[in-house]
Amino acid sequence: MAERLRDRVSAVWPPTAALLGLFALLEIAVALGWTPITIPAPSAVAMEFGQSGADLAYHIVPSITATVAGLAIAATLAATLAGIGASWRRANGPVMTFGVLVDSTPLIAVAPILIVFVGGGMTLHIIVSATACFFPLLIGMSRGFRAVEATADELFHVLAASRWQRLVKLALPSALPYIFSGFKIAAPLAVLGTLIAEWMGAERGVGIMMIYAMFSFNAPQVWMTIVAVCLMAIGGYGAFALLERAYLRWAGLEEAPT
């Protein structure tokens, strides 16, 4: 137990000290004046954070539900198309033409065609959300429903197996690492698309708090809503890191695929 605290403790510490030197080389180079006015002390931002952290609370609500719906409705589509992909071979070029073609789709230039057809509320942002982060779930759930070892594909074969069978029996448990993978990818990605819709135009959110700040010239809370977008993406990172890490855990799994 104590060996483990260690290595945890060895492994946190050196890219902590880093981040607190950087900030404290920023402190002191705004106090010199040697950063533009857009850069504010780390202190400025810290102190904005207890004085507009009812404001933030109220933003963020409805940015973490559009995050969450968004990376929901993308992993149930991206789950649906992998398994009709990994289910009937012809299918899968069609899906994956259908998949790059929603990742190659400029999220900035269509979020005002979709402004039209379905408002600037919360169906909007969902709407992008799922977008940004359709690809990396699509990507490695058709990956893992791939990834069955071939004596067990051939039991399954002489057992007379469904295709429901196989994917919910045999392909699904091969997949859970890549699909973690594709997680992982896919939330920070999820976060982004809110932002941007969000963007485009919103009641309230974080991306709509920052603009504010932009058009009222003030730096700290700019740099406040960063980092609370990038606590978001941060967030959804470890919570699907740390349910890999349990999985592998409970199915005696050192790493994930890369």
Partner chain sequence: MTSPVDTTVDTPDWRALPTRGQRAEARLAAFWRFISRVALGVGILVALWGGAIALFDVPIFVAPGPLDTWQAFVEQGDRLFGALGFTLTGVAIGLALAVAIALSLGVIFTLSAPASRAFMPLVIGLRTVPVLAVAPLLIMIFGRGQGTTVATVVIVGFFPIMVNAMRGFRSVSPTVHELFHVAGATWWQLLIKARIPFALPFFFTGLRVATTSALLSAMLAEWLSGAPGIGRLIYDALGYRDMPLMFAAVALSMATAFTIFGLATALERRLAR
Second form
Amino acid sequence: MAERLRDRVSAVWPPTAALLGLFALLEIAVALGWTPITIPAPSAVAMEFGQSGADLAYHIVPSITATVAGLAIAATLAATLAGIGASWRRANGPVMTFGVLVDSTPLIAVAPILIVFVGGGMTLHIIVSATACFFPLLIGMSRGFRAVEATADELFHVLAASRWQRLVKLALPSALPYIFSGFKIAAPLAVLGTLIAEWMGAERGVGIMMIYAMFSFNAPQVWMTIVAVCLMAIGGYGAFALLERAYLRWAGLEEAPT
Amino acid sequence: MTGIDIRGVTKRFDLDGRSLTALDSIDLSVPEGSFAALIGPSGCGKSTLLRLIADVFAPSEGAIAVGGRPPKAARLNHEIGFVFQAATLLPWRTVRENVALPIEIAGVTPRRSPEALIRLVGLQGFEDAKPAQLSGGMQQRVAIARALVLEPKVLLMDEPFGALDEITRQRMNVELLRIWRESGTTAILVTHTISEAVFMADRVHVLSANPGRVAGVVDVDLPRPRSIDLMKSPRFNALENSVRQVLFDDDTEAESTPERAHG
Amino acid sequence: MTSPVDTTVDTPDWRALPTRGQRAEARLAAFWRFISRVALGVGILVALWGGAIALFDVPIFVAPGPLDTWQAFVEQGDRLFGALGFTLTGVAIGLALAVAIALSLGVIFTLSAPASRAFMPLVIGLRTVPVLAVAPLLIMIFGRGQGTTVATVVIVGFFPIMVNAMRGFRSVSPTVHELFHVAGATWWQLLIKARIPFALPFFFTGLRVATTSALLSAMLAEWLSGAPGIGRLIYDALGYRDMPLMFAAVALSMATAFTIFGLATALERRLAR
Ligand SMILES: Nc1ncnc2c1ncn2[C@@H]1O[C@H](COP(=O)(O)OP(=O)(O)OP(=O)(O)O)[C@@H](O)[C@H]1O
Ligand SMILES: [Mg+2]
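Could you switch over to the form predicted together with its partner chain, since the one displayed so far is the form predicted alone?
The complete assembly is shown below, putting the previous chain first.
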């Protein structure tokens, strides 16, 4: 127990020290006037959080909403398509090709077409966010739906299990590790999708706050919004990582390869 | 009425458009309540034959009867217990939950509780353990308990102890015989080991490969209950030798007739 | 003559292995299957697009049909390809810089265990973060030219290349390590003869990931900064409602993205062996 703790500490302190060192260097460099105006001291960014915190909160709410909605829509679509691909083998190739096409489409290119049809509001943000995170979810779910071991499948056949029993007692528990790792990759991408969509136009959102800060050359505020976006992404990743850890520990399974 | 009757069964697989005959006109019967062993070289179709009996595949030709009815009826009636070569436990379920899986699926109340079965295979105290916490031999015992929990009329075992060391394996064999006698099911055991086949079975069916055929049958007239000491007796050795004879005679014969090779 | 016992052993037959020619043939067949599937997909998409425009009678200043778009493509080809060329130049320079920086840092980190312990967790942590978010900052630093595009591509490409290369340098198995140690190899020999060959497949994976996200990053940077690339062209066209030009630019950038994706994936498969 104590040893585990010591291992942890010895793994954590070098990066923490490196980070704090970098912060300190930056702070000194700024104090000595070595840096351009675009690189503020970490303390200035922290103070900005205090000053514009209310503003940030006002802007971050719709961003989170769009991200969560985008993730949910993408997950539903991915589950449907992966389900079709898994239960109908001939559909799998086209489903995957579709996924690759969506994944390699530059969002910035399709967004204007979407703007023409749905305008620049929340709908656009949700659609772009969903598009951005669709592919890893599709991959995770199709791998998951195939994750049932052949002999376990035979066991359920010999036991004369119904389709529903197979799904609930075998397919879902085997698929979950892959689905979780899909969500872990997808969550930061959904955040990025929302951000890009908000850059293109929004009344409220961290993206538009960042753009305003950029135009008014308010470097600490730009940095603050960047940090906020990163925290959103890390939060999403972390939430699914925690869920995954809890499930894997409960289920006695290994983490799915990515 | 749950003997197993296999009449003229042939099984062909399609492999990339080519047809592979895994089993060729197999005739074999296992009387009710008896213990049969299947032995033969790797790839001769032992597992395939068990899967045919369990209605995992249908035969290409011929017919199988389990208790006078087609295997599908027996399967849907939850009359078949199957032990795979790998334990195939669900890792997210405890020992008790794994053993109870067939009960949940069949939706019946069994005469014997999962706990009783766990005691029967000697794992009392491990009811709430997860499979990952058990040794290979213990996992295989859980698999046997799971196969027995619905008191199946037919117990099919595909090299259940293949992955175990010699000592554990012999201990498990003795236990398995005890469990089989208590349950009174018709049992078929697939094995690679001659001594195991002779020790366990009333009758040893020897298969030959390419394509799988019945090469011969050896009746084992050793008294029951059997103990490890029996393996030292001259009678046991004589029986082992007759099985060996059938196994290897057939091989030399197969070599002299190359047209029987894979097609 | 084989002894009877031999027949119980399954000897794998090396003649069953596919020959080079067969493998190349299979690859070619898979390639054509993929191409035809993509062609079919694009065909269906274009048909749906044309059908929808005709069916709902959409006016050209809202959205043009395939034919109007093609006309814009032919008429303003110079402008489109000029913009694309500008963008692709930025992508190429950015990727080259990203590779150079990531690999040098990778070698330094492999050399120095303390540096690796201190900085690798930060690099890996930053990989879960959408680094593209820093684009507005880069514009403030690098201004409204090619510089922002290049910087964005570098920053987006750096992380996947670096992390994968590190993983590759580490993938040398302990037994190979011991083999080199016993043979008295120098550190340099270990790097050239073991670490780099082992790392290559990982490196190509990283390069593929970086390449496929590079075009999107470059277009985004241009669009924000106003540099005269294809990303800007799309939004300029949207701005003065030249819808056929906008659709042509969108189609061109999507085709480029798919080609880059296909080439990078194929190259990874070829070279990772
Ligand atoms: N589902 C399947 N599809 C195609 N071929 C199969 C299938 N199952 C088995 N075979 C083939 O049938 C033959 C017999 O296989 P089987 O698994 O029954 O052998 P076995 O006697 O159990 O061998 P072992 O002792 O190694 O387990 C083999 O040649 C195998 O390749
Ligand atoms: Mg087998």
